[in-house]
Every structure is written in structure tokens, then in C-alpha cells.
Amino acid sequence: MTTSSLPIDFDAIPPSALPDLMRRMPKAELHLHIEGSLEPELIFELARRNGVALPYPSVEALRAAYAFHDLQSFLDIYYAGASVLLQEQDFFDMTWAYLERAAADGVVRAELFFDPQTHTARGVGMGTVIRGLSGALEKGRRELGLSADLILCFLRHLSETEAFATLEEALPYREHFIGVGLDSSELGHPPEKFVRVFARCRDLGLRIVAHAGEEGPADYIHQALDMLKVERIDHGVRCLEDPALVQRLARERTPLTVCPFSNVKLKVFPDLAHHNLPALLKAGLAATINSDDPAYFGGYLLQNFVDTFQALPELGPREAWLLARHSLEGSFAPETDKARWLKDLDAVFNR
């Protein structure tokens, strides 16, 4: 388990002061699809701009629509949602309106991905849809103070073939972004199915990232591990059918980017009663809280930490420390920056 530079009294904290901790304690969101915290009210609004026809009559009716039953189910209207997204103008505005969300949460380091094939599919051009995100990060580092960068994920149920070429289209931008992930419909899709082109990525000094061990076995988390080489796993939860697999993340300080609100609208587990993130803790991973889709699952990175943190007696002020801590080291911000946050994370507990 990590320590601390700095003695904390864990103890000594009540239990009616966590919630405003979690929102003063910096953290990073390392787990965040950008397209996945486009509200139904910036749906219509984009909708009526560009003049898209939506298959609901109006904003409640399409909030009433987010039931999910599994991951395809979410994944339906998801993309349904994206279909706003055209102009340049529409990515930065979904950008920053999740950046202001953030850094109200206490949010200082995000890591966003964002899936260019939805939108290449449907003929918007990759650099009006990396220029409308970075010019959104770029207000938010100047005047939200919040640092941020970009990870082009690929989508899994489309081929490797496909990948390439999203990878060679978006090249020409590749300053605008530091990493590539693995995303979309796991079961049926595995890690393995991307081996060439993740390798191509490395070679390109990107870093790597994949879902894996949400609905899908912990074999896949396995081959991320070995066949992508990833330095995190997205989600990862399912690791503990595993012992081995357990021991080998504990062992690498591999950071699993855990969504408990994700994991219960997809029916991963009943409630966030049941989550299993104390035992993850327990056994020693690097794990982490972050919101996934927050505008599909019901809520953005704060208030993940206080709903399951009420849902799980527990989990007290040393694990809120401690995911805080995990998402910090987890992330791919430079060491400086890390070094501060960390010592303001552990002033904010010593107060």
C-alpha cells in the first residue's frame, strides 16, 4: 500500500467530513469518455444548431431512454447521442462544459478519450473533431487551472484494419494527443485483435491504455498486459477471479480506472452495495474512481466517490486518500506536476 510523506490521522476524521474532502482532495479522472458526458439538454441544443432530427420528442424523453440493460444497450443510444456532434464548435462546447463540471469536482489532471471513428463514420473530419477538443483543453489549462490531455481510443467491435487507418488519419494531429485506448463492446472483441496496431503505437512513443475485465473475462486483462503491453487497465474489476492476475497488478502498481457507476447501470453488479472496490483495495491494487459516461450513468466524478462511499461503510478517509493518491501516480502528468498535487492531496487531510 502507498504511504504518505506526511502523518495523517485517518482517525481522527468524521465521517460527516468526508464528503467535502472528496471535493477539495485534488484527484485526476483517468477513466472518461468525452462523448459520454454529452447532456440531453447540449444534445438538443446541437441538434436544433445543425439541424439533426432526434428520435425523441424532447429532453425528459431521452433522459427516460437511458436504461441500460448491458453495455450494447448503453452503446445504441450512445452513438445515437454523438450524431450532434458536426462542427468543430460542438466538440469544444461538449469539452468544456464536462471541464467546468471537473474542475468543480476538485478534478486537477483529466484524461479524456474520445472515439474519432464514431464521428469520421458519419464524414466529420478528424481534425475538426481534435481541434474543437483541444481548443476546449486549452481554455481549461488557462483559465480553470486544469491540466488535461487527449487519448484516441479505437473501437473494438470494428477491425484492426480499421484501426490503422483511424491511427495513420489522425497522425497529422499527433500533438494534440499523448495515448491510445481500447473501447466500445468487449465480449466477442479481445485485446489479441489488436496486437499489430498497438504495437505501432508504442513504436510511435504513445502511451497505452484498454478496457478490459469489465463484462469481458480476466483473461482479457491478461492479454492487455501481455499482448498490448498497457501501462493501465480500464475498468478491470473481474481481475479477482484471477489470484494470479490479482498478485501480478499488485505487484506492477498496474492502475485500474474503476467506474462504480458505470458498473452498476451495466449491470456488473446489482447496486454499489455490492461493489467490489474494498476488496480490490484490500488485495493491494492501484485502484481508482472515475465517472466513465457520466451524463449516461447518472452522475460525474464527485459524486461516484460520495454515492459509493455511502453505499460501502468500508470505505472511509484513509481510502479516499488512497483512490485520490492511486489516480494522481496513475496518470500520465508530468512527475512535477504529480509531486505538487500529492502534497496538497495530503495538506487537505491534515487540515
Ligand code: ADE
Contents of the next structure:
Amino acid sequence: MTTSSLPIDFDAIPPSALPDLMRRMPKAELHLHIEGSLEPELIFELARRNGVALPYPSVEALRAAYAFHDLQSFLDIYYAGASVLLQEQDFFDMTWAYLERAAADGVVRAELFFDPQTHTARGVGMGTVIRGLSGALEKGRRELGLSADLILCFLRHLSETEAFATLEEALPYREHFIGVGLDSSELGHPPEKFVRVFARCRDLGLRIVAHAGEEGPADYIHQALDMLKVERIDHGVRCLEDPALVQRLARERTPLTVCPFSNVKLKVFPDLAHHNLPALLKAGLAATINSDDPAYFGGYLLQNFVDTFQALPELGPREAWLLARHSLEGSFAPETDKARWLKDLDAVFNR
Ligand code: ADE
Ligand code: ZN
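With the form predicted on its own done, generate the form predicted together with adenine (ADE) in the same format.
And the full complex, kicking off with our chain again.
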């Protein structure tokens, strides 16, 4: 476990102070699919604006369909929701709505995943997508003081050849994204399927992450580390099935971007009280809390913190501080920014 440079008296902090502390503590969100922040109200507004017919009569009916039994049942509705995104302004509006919520939750750094293939397959231009997203990030830096960057994700249910084509299409916009990730249906699509395209991405100087060990086995985490050479593991909760892997992740300080609400909604754990986050921290892992797809899973980052801590009595002020610290340390922000946020974090707990 990392220790603070200042002696924080965690025992003096009453549990009742935690929700406010968790809002005020500077933190990074490292696992957020921007298409998963599309609220039903905005889906309906964009559908109307763009003349897209939706298979649901109302916002309430759409929200009522958000009952998932696994990752695939979620992805089917998530990709359908994204079908209303057509114009640059749509991507801008979606991203701006997320950034406002993130800033209100005390997020100082956000690294947003986007799925270009979900849009280019429908005839939306790569430039339309990236200009809309990065325009909102620029406004967020300016008006909210929120540091944010984009990570382009390849859809793993598609082929590596398609991933290469997507990368080529995105390269004219290289300065608008800092890294690449791997998402969508995990089972049956191991990291090894994408070893060549990730090698090319590393050569291009892109930061590397991948979803692994969400529904897939611990071996997919090994593959992501050894074959894709990831710097963070997205989810990774199944690592506990492999003690040698846990030791390695702890030794190498590999951040795990854990998403409690997501894990419950997609039935990785039966409820928050059975989540393995306390065990991950106890094993010395650099776990973080994230919202994944907040519009679909019941809440944004702060709500993930508050409800998870409420459900798990092993988690207290020390763990809140540690999770925030891991998120800042594990981010791809400039080191000077990280050092400043880490100091601010200690100041929040020392007050
Ligand atoms: N795309 C959006 N959310 C995802 C998740 N939790 N896992 C894999 N792909 C995703
Ligand atoms: Zn995810």
C-alpha cells in the first residue's frame, strides 16, 4: 500500500463525513465509455433531432429495458442507443453532459473511451466523431478546469483487420487521442487476437489499455499484459482466481479500473456487498473505482463510491483516499498535474 507524505488521521474521520469527502477528493475517472453516458432523455432528444425511429415509445420504456443478464445483453441495447448519434453536435452534446456531471462529482481528470467502429459502420465519418468529442473536451478544460483525453477502443468482436482499418482512419486525428483500448464482447475474443494492431499502436507512441478479466478468465489478463503490453487493466476483477497473477499485478503496480455498478448490473457479482474490491485492495493491488457506462448502470462516479462504501463495511476513509490516489497515479495525465492533485487529495483528508 502506498503511504501518504502527510500523516492523515483516518481514524478521526467519522463514517458520516465520507460522502462529502468522496465528492471533494480530487480523483480520476479512467474507465468511462462516453457512449455509455448517453442518458435516455438525450437518446430521445437526438432521435427527434435526427429523425431516427426508436423501438421504444418513451424514455420510461427505454429505461425499463435496462435489465441485463450479462455483458452481451447490455451491449445489444448500448449499441442500439448509440444509433442516434449522427452529427458532430450530437457527440459534443453527449460529451459535454458527461463532463458537467464528472466535474460536479469532483473528477479532476477523465480518460474517455470511445468506440469509433460503432459509428463509422453506420456511415458516420471518423472526423465527425472525433471533432465532436474533442470539442467538448476542449470546452471542459476551458470552462470546468477538467483535464480530459480520449482513448480509442477497438471492438473485440470484430476482426484485427477491421481494427487496423479503424486505426488508419483515425490517424489523421492522432493529436486528439492519447491511447487505445479494447472493449465489447470479451468471451471468445482474447487479447491475442489483436497482438499485431496493438504493436503498431505502441510504435505510434499510443498509451495501451484493454478490458480483461471482466467476464473473461484470468488468462486474458495475462495475455493483455504479455501480448498487448497494456499499462492498465480495465476491470480485471477475475485476477483473484490466479494468485501468481495477483502477485505480479501488485508488484508491477498495474492499475485495475474496477466498475462496481457495472459488475452488479452485468451479474459479475450478485450485489455490491459481494464485490471483491476490499480483497483487491487487501492484496495490494492498484484498484480504482469507475462508472463504465453510467447511464445504463445506475449512476456516475460519486454514486459508485458512495453506494459501494455503504455496502462494504471493510471500506472506510483510508480506502477512499487510497482509491483516489490510485486513480490519479494511474492516469495518463502529465506528472506535474498528478503531483498537484495528490497534494490536494491529502489536503482534503487533513482538513
Ligand atoms: N463497452 C461498453 N461497456 C463495456 C464493458 N463493460 N465491457 C466491455 N465492453 C464495453
Ligand atoms: Zn468498460
